[in-house]
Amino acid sequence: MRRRQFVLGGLSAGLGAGATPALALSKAKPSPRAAIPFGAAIRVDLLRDDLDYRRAVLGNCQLVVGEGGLKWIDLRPQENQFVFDHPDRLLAFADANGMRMRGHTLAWYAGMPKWTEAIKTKKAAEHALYEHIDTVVGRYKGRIPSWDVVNEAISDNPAIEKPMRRSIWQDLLGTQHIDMAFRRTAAVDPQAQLVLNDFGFENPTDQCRAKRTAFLRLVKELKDRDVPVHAIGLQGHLPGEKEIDRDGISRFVAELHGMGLAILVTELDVIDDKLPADSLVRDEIVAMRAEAFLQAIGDVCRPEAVLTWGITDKFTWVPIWFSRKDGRPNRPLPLDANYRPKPMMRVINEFTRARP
């Protein structure tokens, strides 16, 4: 199983027809001179049990988007059984905060509970897909205002002639199963921005442009096919020991924004095993990619939402996959364990900050 498997788990009022929705920022009317939001992946019993990650969030946030609490194998342990506890806790918490909160997602091929393995036909995918859709975006139809439509379609290694990563959706559905689900998502919520999230574009391989260039190639086919596709989420789990191709993503960029999409970056960190053991050398450098990579993005467009997967080092997915062999703790994130910001922190606030 893929690390990816493992990811803890667990936007707009007031739009015209024919308008593309976009993420309600903030109570404000947006303005190419407003502050980009700055937003974190929450664990929402933390908020509850940790008071220095409950300050933490109120400090530096303002959007929040669940760890888990909206991917199958947690909303669904059973075919006929949603379970919205915490959900619907991380949206009162966000909504008693002046916070906007993002949905985390619809169609994936990992976190699947294990009853979806006797889904065999394109009939009975058809049904599980448009239950769940109709299901969870109707109960937040309005209150939820971004969805990650579809994560992670493409494969890691996208070849020309099959690019799609595997999943039962992708099986018995074909690549269809995403017009499906950003149709049916538009009919259940037209004022919700609909997001195509991905990760594996940022470094000078041929690996990542592979990936963007398979990328690129399925979402001209989505816009030619009028599937409202309204932004792309960016991931930016970006591996510390390489280099930000920074020209590559630009261009790729600019490509995605020419065709009228929004971007936003949807679950940045960056992964330190690989790089030295100084933590003060460490810090500077997972600035120094978050940087690189925010930069990239920025000399295109202003991204409408950045957003890291967890707030601090003490909370991180990142140790299950990628644990340093030195023994020492990894420092993926703006905060340390300690609730301090680092050199990460001092670039997104930047980044992020309201221009004259």
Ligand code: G3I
Second form
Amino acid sequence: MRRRQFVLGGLSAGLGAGATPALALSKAKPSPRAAIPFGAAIRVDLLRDDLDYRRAVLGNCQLVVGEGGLKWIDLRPQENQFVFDHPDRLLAFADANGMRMRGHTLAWYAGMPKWTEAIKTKKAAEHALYEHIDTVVGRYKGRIPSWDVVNEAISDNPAIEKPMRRSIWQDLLGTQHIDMAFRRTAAVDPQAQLVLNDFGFENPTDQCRAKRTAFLRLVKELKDRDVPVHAIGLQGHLPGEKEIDRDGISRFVAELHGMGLAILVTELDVIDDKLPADSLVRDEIVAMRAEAFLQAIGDVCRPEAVLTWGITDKFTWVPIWFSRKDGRPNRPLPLDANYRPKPMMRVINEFTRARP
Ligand code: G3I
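For comparison with the form predicted alone, provide the form predicted together with this ligand.
Whole complex next, starting from this chain.
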């Protein structure tokens, strides 16, 4: 039996009495020792065009999320047009293979189509946001169990700039847009797990500390207003050259978990542009960073899921922003460009396995 089948078998007990949306990803409340579902961000065309890629996903993943597809820029080339081809295909793939699909993402500052620049008033922003959520979440109601409702709401460095990141939503609706997005998503699909997803928490730097502080403040405010946030997505795009702040992450996760929130690792990879050229050395450092990050979380609670942002070094977003000066390919993911498992895969397998 492949590991994927084993893990899903353990999770297929059905939505038990008292289950809350926060548990929807796994359907039943898992024991703290249960295996953690693993998954990856997927480029849908590759599932069709690259057999090795398809095999790698089938062999390793219990969860999938579209690397694109549900972003506004992909879904909505024109104001009155929704293109559901990619997410529909990914969901069909997930369903056919006993996997679950996460939704990424409903409100984000980036990836907005040009036509949205014409949205200039509070009323128009509210209309657009609600129409989007009604249409998209409504279409996948009961089938996509977990959504990154709001993505990357905190600014890059709240120590020196405003804590909330500028976006069409923040500019026109203020921080209230987060309340609106979560409440509307909960109204459309009351069973879905609603996630606030963000990055940049993991190093012992003033920037990361400021980001953690601003994020915790936001989450507390949302909880005080009874906004239906069920879980926190820690993206985990780890800068390979920087130490992981294990104590800082553990304290941060403890505070979030203490507010009743589940934790998901949603976009793990290690950005290796500043790491040594030697691939064996580089792979060990990549694995070490991933391990330190996961253990800092695992020391506090069992994350409900671990997803990497891609599965193979052959297809990764990292060189878009962080290509190496020596021209060597980036190696941020668990499988190398030939689909061979790297030390990072061993770390993930060890971290996500069931405990006896
Ligand atoms: O599909 C087109 C292709 O037809 C065209 O020839 C090519 C030329 O540039 O672009 C292709 O589209 C690119 C797309 O990725 C598909 O790979 C876009 O230019 C590029 O902007 C897009 O980047 C994505 C980025 O988000 C912006 O949406 C990355 O793949 C994706 O990995 C990245 O993901 C984000 C998460 O959503 C949020 N957290 C950070 C993470 C990494 O940046």
